[in-house]
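Starting off, we have a lone chain in the form predicted on its own, written out as C-alpha cells.
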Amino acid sequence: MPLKTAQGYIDSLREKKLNIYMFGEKVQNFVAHPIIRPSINAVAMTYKLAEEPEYEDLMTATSNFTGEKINRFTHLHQNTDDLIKKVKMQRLLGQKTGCCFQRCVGMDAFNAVFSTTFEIDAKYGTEYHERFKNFLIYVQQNDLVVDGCMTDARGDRSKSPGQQPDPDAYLHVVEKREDGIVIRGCKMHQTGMINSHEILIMPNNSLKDDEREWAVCCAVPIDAPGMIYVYGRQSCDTRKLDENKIDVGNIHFGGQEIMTIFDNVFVPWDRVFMNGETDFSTMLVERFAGYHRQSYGGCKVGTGDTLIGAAKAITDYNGASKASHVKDKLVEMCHLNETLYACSIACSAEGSKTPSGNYMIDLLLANISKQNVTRFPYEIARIAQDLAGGLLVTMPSAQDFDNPEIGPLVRKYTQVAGDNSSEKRQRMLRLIENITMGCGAVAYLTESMHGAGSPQAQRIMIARLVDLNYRKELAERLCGVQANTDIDWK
C-alpha cells in the first residue's frame, strides 16, 4: 500500500543512522531529541491527514504511473484542479501546524524535474527522464519525503561557480566513474533535511559552457556515506529543552534548517539526472522557484490563519475585542492574509501543460504571489504584536507561575476578563510570540522572506516576464499616439 502511516513515518526515521551535529556535539538520537522532534511531529501531519476521510480529496491523488491512491505529496500534477489542491492541502497542513512542515519542496522539486529531463533528453537522447519516472515511483510506493535541494554556500557571491577560489562553494562533480559520480560540495537551508528519506539534488542557478561540472541533478539516500548534518540555531530552541512546554508557545509542532554536506558523496548513474548539460540549468532552477513560489501563497496563509486566531483569541481574553480599531486591525490581517491566497490560487488556475505532460503554474503569478509573502505576513505579524501588547515580551516564564512563592502573584497579576485563567493568555502570547519571534518566526517570516528566493529573485524573474511593451502599445492606441485597428466599424 502505497500510503504509509504517521506512526509508520516515525518509525521509518528511527532506522536511519545520520552524522547530525547539534551545539557542538554529535546528536546520537534525533528522532527522540526535543529540539527536533516537534518538526518530526509537523512532517507526520501530512501523512495523518491522509488517512483521515474527511480529507483525502485534498490530501491524495492516484498516481499517473501506477494508479493506485499516493499521498499527493509524491504527485505529479496532472491538470489545473490538481495545482489548486496543492496549495488548498498547503494551507490546511499549515492550520494544523501552525509551522513549516517540510514536504513541499520535495513535491515542487518532482515536477521541476520531471519536465526538465523530458526536454534535456528529448535534445539530447539521454535516459535522464526514465531514471528519474523510476525514482519517483519508488518515492510513490513507499510514501517517502524527499528534501529539494538547490541553494549552495555561494562562496564569493560576485563569482560564477566556475570562478569562485574553493570550488565546492556549489555542489559539483568532483569524479565520474563506471558505475557513478562523486559529488562534493553545501547545500544551506534545507527545510526538513534530517526528516526525509531521500534527497534531490538541483543546480543553484544559471551556468556556463564551462561549469559542467556543477550542472549536476541527481537523488541521494539520507543515510548515504560521506552525508555530514549540522543542525541551524534559531531564536528560543533551548526552551525545547523544558520540562513545562508553555514557554515554546507551539507546543507540539516546529520547523527546521540544516547545513547539508556532502563529503565526496557516490551516485550511481540510475540516479543522475543531470550530469553537465548547462544550458537547461537555467529551466530547472526557474521551474522548481515557479512552483515553490506557488508553495507559499498556500503554508503561509495557514500559519496566517493560526496567527489571526491568536491574535483574536488574546483581544477577547484581554477583554478588548469589541473596540473599533481592534475589529478593523483583525479584518485588515484577513484582508493581507486572503490575498496572498487569492495570488497563488490565480497561478494554479492559470497553469497549463508542460511537454512532458504535468502542469506548470502561471509563472508571472507565482512570482507575483511570492513577492507578497516576502511582504504581508510582516504586517500580519506587526498587527498580531500591537494587538498581543506589551506582556508579550514581558510575560514571566513557566517556572515563575509554578513557584509556591511567587507563583500566586504572578497569576494575580497577569488574571484577564471573566473567567479566563491567566494561564490562558500566557500560552496564547507565547504562541503569537513563537510565530512572530520565536523559532516559529523562522518558518513564518524569515521563510517568508528568503524561502524559494529573496525579493530580488522574484522582481528579476517578473520584469523578464512582463510584456511591457504590449502595455506601452495598449495605452498609444487608445490616445492615439497609434492607430487604434480594433476600431473599424461605422
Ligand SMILES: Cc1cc2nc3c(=O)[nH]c(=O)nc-3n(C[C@H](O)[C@H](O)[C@H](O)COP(=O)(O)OP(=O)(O)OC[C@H]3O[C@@H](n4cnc5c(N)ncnc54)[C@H](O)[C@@H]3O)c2cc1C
Given for the second form:
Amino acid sequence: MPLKTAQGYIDSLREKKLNIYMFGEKVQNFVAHPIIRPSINAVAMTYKLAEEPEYEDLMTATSNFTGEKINRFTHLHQNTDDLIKKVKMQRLLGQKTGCCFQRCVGMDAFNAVFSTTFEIDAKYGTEYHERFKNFLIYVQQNDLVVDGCMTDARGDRSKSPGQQPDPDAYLHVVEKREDGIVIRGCKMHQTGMINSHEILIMPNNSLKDDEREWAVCCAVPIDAPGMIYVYGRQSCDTRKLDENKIDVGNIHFGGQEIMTIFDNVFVPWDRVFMNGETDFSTMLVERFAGYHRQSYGGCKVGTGDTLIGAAKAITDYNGASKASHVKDKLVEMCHLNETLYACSIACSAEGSKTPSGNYMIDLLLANISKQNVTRFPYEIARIAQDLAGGLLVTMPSAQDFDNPEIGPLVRKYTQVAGDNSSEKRQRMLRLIENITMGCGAVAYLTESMHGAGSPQAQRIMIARLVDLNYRKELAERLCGVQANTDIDWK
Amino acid sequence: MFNMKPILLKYCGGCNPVINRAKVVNEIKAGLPAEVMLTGKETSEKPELGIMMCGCSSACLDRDEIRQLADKWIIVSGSKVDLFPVAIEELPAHIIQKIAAQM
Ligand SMILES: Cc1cc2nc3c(=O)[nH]c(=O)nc-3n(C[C@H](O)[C@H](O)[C@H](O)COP(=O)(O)OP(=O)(O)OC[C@H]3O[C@@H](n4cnc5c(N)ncnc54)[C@H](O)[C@@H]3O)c2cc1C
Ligand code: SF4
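Please could you give me the other form, the form predicted together with the ligand, since above is the form predicted on its own?
So here's everything in the complex, that chain up top.
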C-alpha cells in the first residue's frame, strides 16, 4: 500500500546526500540538526495522521489512477468535496503543529500542472500530460513530498525575465540536449525544500512570446547534481540550539524556507512538462496561486486556533479571563479566524471541473480568502499580544529560571493567579512569542502577507474577476436610471 | 450542418452570474437558422442536444437529473464552454459552432 509511516519518511530523508549551507557552513547530517529537525517533525505529522483511523478520512484519498489509498497530499482533487477536505486537513495539521507543515505547495503545484499540461497538449499535440501523469503516479506510489517551486530571484521587479541584465534572475533553459534540458537559476523562499523528495519547477509569471527559455516546467529529484540549498534564517532560530527548549515556544515543530540554486541541472525529457509554451505560463501561475491562496484559509486558521488557545490560556493563568473585554477580544479572534476558514471553504464548495478532470477552486473567492489572510492573522496576533502582557517580550531566559541562585526569585516574581506555576506562564508566553514574532511568525504573519503572492496580486485578480458593470446595472435598475424589466405585474 | 430538432435550454439559478445568460442566448438564437428552436420545455421525446446555461464556473446545474433530459449537452459555465475557457464576447459564436458540429 502506498502509505509511508512517519518514521519511514524520516528514514527516507537520511538517505539523501544534499549540498546544504547554514551560517556559512556546510551541513552534514541535516536530519539530526536541531534547527532543521522541528521542520522535519512538522512534515512527519502529515504521515503520522494518515496512519491514524480517527484522521484517515481527511488525511487519505483514493487515487484516481490506481484506486489505491493514498495520502491526500499526493491527490488530485476529484470533486468539490475533495477541495473542502483539503482545507479541513490543513486546518487539522495547523492545529497539531502550530506551524507550516510544508507539504501543501507540492500538492497545489501538481493539481495546477495536471490541468495545464492537458490544455497545452490539446493545443499543441505535445505529450506533457502523459509524462506528468507518470510522474504523479510515482509520487503517489512512494508517498513522496514534492516542493512546489515557483518564485524566482526576479532581480529588478520592473523588468520581465527577458529584460533582466542577468538572465538567471529567472530560472531558464540554458541548453537543450538530445536526452533532455539543462536549467539554471534560483528559486527563493522554498518551503520545506530539503524535507522533500522531488522538486516541481514552474515558471514565475506571464511571459512574452520571445521569452520561451523561461517557460519551463519540470521535475528533478532533491539530490540532483548541481542543486545547492542555503537555509533561510528565522527570527530566534538559534534558540533551537539551547539545551532547555522552553524559550523556543513551539518545542517540537517549525517551518523551513530555502534559497534554492539550480547550477546547471540536467532534466531528462520524461520529466519536462512545459518547454517554451509561453502562452500557458499565465494559466499555470494563476491556477497554482489560486490553489495556494485557498490553502492559507486552512493552515493559517489551524495555527490561529492554537494562538487563540494560547491567548485563552494566558488570560486564565493571569486571572484576567473573567473580564468582559478579555472575553470580547477572544471572540474577536475567533470571528476573524473563522472568517478566513469560511472563505476557503466557500471557494472550495464553488469549485469546478477542469478539462483534465481534476477540480479547481473558485478563483475569485480564493483571492478574497488570501486577501483576508494578508490582514486577519496580524490582527489576531495583535490581540494575542494585548492579552499576553509585556512580559511577552521582557521575560528572562529559561536559563535564568533554572539558575539555582536567581531561579527561585524569577519564579516568585513571575507567579500569577491561583496555583498556576510560573513555568506554565513562561511556556505559554514563549509560544505566543514564537507565533507572533519568532520562528512561527515567518509562516503565520509574513508568509500570510507574501506567500502565494503579495496583497496587490490578489487585488489585480479581484479587479479582473468582478464584473463592476453588472453591479452598476443592478443599482441603475433599482433607482430607475434603467427600466426594470422584471416588473411585469400591475 | 443543423437539423431541425429542438434544442433543450436549461438555465442555472442565476445567483451571481459572470455572464449575461439571457443576452448570450439571444445572440445564439439570432445566429441560428430560424428553424432551429431553443426551448426550455421538456417534451415526451428526449432531445438529442441540450444547452446548460450556467452563469459561473461552478456549473451548479450540471446534475444527473438534468443530464438525463437530453442525449448530449453543451455546458456553458461563465466564460467556459465544456470546461475550456472562451472569451465572453466570443461565447455565442463558439456555442453556435458547437451546435453545428453536434447536430
Ligand atoms: C514564508 C514564505 C514561504 C514561501 N514559500 C514559497 C514556496 O514554497 N514556493 C514558492 O515558489 N514561493 C514561495 N514563497 C514566495 C512568495 O510567493 C513570494 O514571496 C511572493 O510572490 C512575493 O514575492 P517577493 O517575495 O519576491 O516580493 P516582491 O515581489 O519583491 O514584493 C514586495 C513588494 O513589492 C511590490 N511589487 C513587486 N513587484 C512590483 C512591480 N513590478 N511593480 C510594483 N510593485 C511591485 C509587491 O506588491 C510587494 O508589495 C514564499 C514566501 C514566503 C514569505
Ligand atoms: S504555509 Fe500553509 S499552505 Fe503553505 S505549505 Fe505551509 S502549511 Fe501548507
